[in-house]
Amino acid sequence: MKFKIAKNVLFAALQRVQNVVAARTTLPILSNVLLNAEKGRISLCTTDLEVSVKCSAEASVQKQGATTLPARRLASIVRELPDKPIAIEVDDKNIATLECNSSYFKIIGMSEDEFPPMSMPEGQYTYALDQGRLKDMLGKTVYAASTDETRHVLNGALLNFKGNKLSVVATDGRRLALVEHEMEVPREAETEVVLPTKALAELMHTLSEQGTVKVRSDGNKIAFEFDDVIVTSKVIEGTYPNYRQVIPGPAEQRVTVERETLLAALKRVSLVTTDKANAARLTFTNNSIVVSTTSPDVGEARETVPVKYTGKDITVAFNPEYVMDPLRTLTCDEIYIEITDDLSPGVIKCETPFLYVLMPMRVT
């Protein structure tokens, strides 16, 4: 195998595929990329068996082969090269040399027989929207997924192809975020998957903002086509709760509030919390939001929100980050909180078909 490419497209094509890597892994060539050389293009694939990235550039091809190299040694190398073609070439024992300008680098590879396919999912049906929605449906939820091994199913988002809607909702038991996309969906295509976080994240990662993104799945596994990159996942197995059943219905206050007036007032007085204390109350009173923090270790702190509201005084004490999450990714200039009484859910809702169920917390 022997091509030449531009030093900058060589190194924007592996950081798009070098996220999946592992930095430990018992499998030591799932610590390489997969690099295919034919016909004028380059093709560059990693996977870590249950995630899958392959992005493709323009490349001089002299001669066409492949093979695999350590992924995250190969990008360190080419970051550093000057910004100069790179002309790589590799012998039939997997032997690879990198000559870019006057620099000169002898690399071992693993034959690429050795490298897990990529495969494709059966899926007969397409979804096609916009990449800078779906990034953006993504960011707006994943942060609600769960960590706990124990929930598997909860180790993701769920991705609803229904009635002519797609909507993304991912939850860890103690809060919920829902955002939906009207699109066609017929109802022979109709179907839902759950993605794992490591795919949300790599999606996160590659999605640029404009531009089309293809969707495929048979139920299995589940592509993502768009630019020259697909990102192809295993989906987690088990039946999604029935996450329309922990949406509250009408609230008896609803409080409009600058997002970026109450986020940056949470993220002050969270700075005296503990892992031992670490509620926020939030007093709604007479035209105002008291944010409250108490920690018998640190201190206290109080910030006071101007709001327009006349009910009765309320007090409801949340988990700070998880208050902050949400107003993190929406853009919005207002949000809207609902409230009924110290025990119930609260819900955070926006301009944008977007909406946070939250657990208060008990706190005595």
The other form holds:
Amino acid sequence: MKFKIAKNVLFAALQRVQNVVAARTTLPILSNVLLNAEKGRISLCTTDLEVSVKCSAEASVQKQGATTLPARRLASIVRELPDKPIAIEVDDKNIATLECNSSYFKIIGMSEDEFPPMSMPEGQYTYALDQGRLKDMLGKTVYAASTDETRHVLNGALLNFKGNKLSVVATDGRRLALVEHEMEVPREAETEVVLPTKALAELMHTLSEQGTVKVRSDGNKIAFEFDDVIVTSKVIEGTYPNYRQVIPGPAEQRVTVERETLLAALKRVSLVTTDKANAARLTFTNNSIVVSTTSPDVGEARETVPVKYTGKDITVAFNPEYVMDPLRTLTCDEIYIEITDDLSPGVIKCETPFLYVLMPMRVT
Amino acid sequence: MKRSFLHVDMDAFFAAVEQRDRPELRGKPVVVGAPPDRRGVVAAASYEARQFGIHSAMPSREAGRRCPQAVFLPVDGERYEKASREIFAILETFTPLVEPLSIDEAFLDVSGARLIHGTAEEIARKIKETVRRKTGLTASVGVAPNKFLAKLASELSKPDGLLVIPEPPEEIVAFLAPLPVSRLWGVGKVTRRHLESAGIRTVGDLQSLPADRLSRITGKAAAESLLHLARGEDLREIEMDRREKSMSREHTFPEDCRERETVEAVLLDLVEDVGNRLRLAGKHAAVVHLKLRWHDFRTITRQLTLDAPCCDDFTLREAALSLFRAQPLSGPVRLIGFGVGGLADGVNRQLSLFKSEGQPRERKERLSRAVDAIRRRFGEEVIGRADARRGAARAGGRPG
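Same protein, the form predicted in complex with its partner chain this time rather than the form predicted on its own?
Full assembly next; the chain just shown is listed first.
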């Protein structure tokens, strides 16, 4: 195989696919990127057997063919090359020579036969939605997913195409984030899948702000096609917990608060928390929320955030990180906090279809 | 003010107590620990026994082979503890700044006590004399400007020794230079091998080594601490309140065990034991450890950080089993151990969203405490898991 490609084009393509490549892997071929040269295009593909990313780019192909080359090494070489066309030629022993301006590299690859093939889901129906929209929905939920490997089904986000909307949900059993987006979902095309965290990260990394993404799933696999990219992933098997039942009904008190003001207060207060004393108390009192922490080994902190509130005094303790997570990813100026008492879940909402449910901490 | 630390270490402590109490054993090789025809290890060996190459932690069978005429005695913890209490009482008459390291060794900060009791060397001498007069036992004492050097000094002076490390830094460096690197705190078998393969055998080799070169061999953090130690620098203070940071229990099988279920049953007994101690101490554990020793003495340890600190048997059991079940049984098991770490007092409890999700931690903890109470009142055996083979860990357990 032999082709010529602009440095920037190749580097951009490598950047899109190289995240999937694990630093250490048991299967050497998984460190490599599969290169395929066809008519006027080359495609690059990487996989960790769970998530695969394929990306194609324009190139002037003189001789079609395929090989695999070490992905991270190739990317770091291409990064350093001058902004000139790169000529790549691969012999039948999978040894690639790479020439660009006055640079010459010889890189040892592996045969493409050993590269695990990318398998596409067989689903009939394809959902189309805006890339920026999907990226935004994932960003607003993914942090709530569990990292506890013993709770496999929670190590990702639920994508639920049902009732003429897409709901994206992530939870670790302590807090839950939910975003919804209205879209046409024919009854026969209703489906729900749990997408692993790694695939979510990959999508956030590769999706652009504009253009359409097409989503297809057959219940075992899911594929996202956009621009020149295809991301496929296995879905997590298992029953996702019934998230609707943990969304509380109307709360006793609802407070409107400036998002950034509350976030800054929490950030400062959490500077005195420790592993042992990792709770921040939120006291809703006369026209203010008082955020405070006490760590026996460190000291105390207190911040007062002005709000409109005339209800009874309520104090509830939360892990401050869990309160800050949604505040960091939302973009609206104001958020609404709903609380009932010190042992009931708190809820954060905003003007857009977003909901965050957070269980308090019992402070001893 | 110049600082002065002592490291006081009793000589062959368990064996010395035995020889003191049974004059007929004096001058003879005495080994305290498991008998030579059974499984288990040497807990202490008298200096006479050490001449045969016997040392603590050696399998007793091996010790018996090396010195068939040695007198083997079982561990009599109560008597050793009594002697230990007497010794610590003596140490505390010199300074309140005493850091116990084990039943028979301690660090003392005598920087202030010098005003009352004379120089550090004089204090060391007085301690040795008083200990000998009141308990009939000998101690070795190291005197130095810091803890690391004091311990090194007492080790080098054994038995019945007293070694004072000079104070000028250049003399300390010269003193350390000829010593093998394994004398440094933190240099075990593995690090020693790494250093030796890089041609570093003595502390002197280390002293002349550039930091970045050492970093490449041992990693950055270890390199930094090694270079300090190689120059005899150690800023650690006396820790009088050595709070318990971990708890553990081990079981050595009377015969190497091949059955996974048997090992598992013993493990679960160990878990309950550790859990019980944890609850008694009012602590919560953040980390659990598993230790497995195969028949050929290869030993592995695995650990897991819990979702949230806990002290109930249910969570500990689940964690222990998940660690154990992840280990293929590559051969017969000689020893199994379970421990907890990252101990903390009360914890803030994050409540769970999903009610159906198992029993909440609090209920598990209450249940575990109730079981403790029943056992205290009616005996160990009256209540247990339905799947338990209780007693497995209690029959024939030996240290090692």
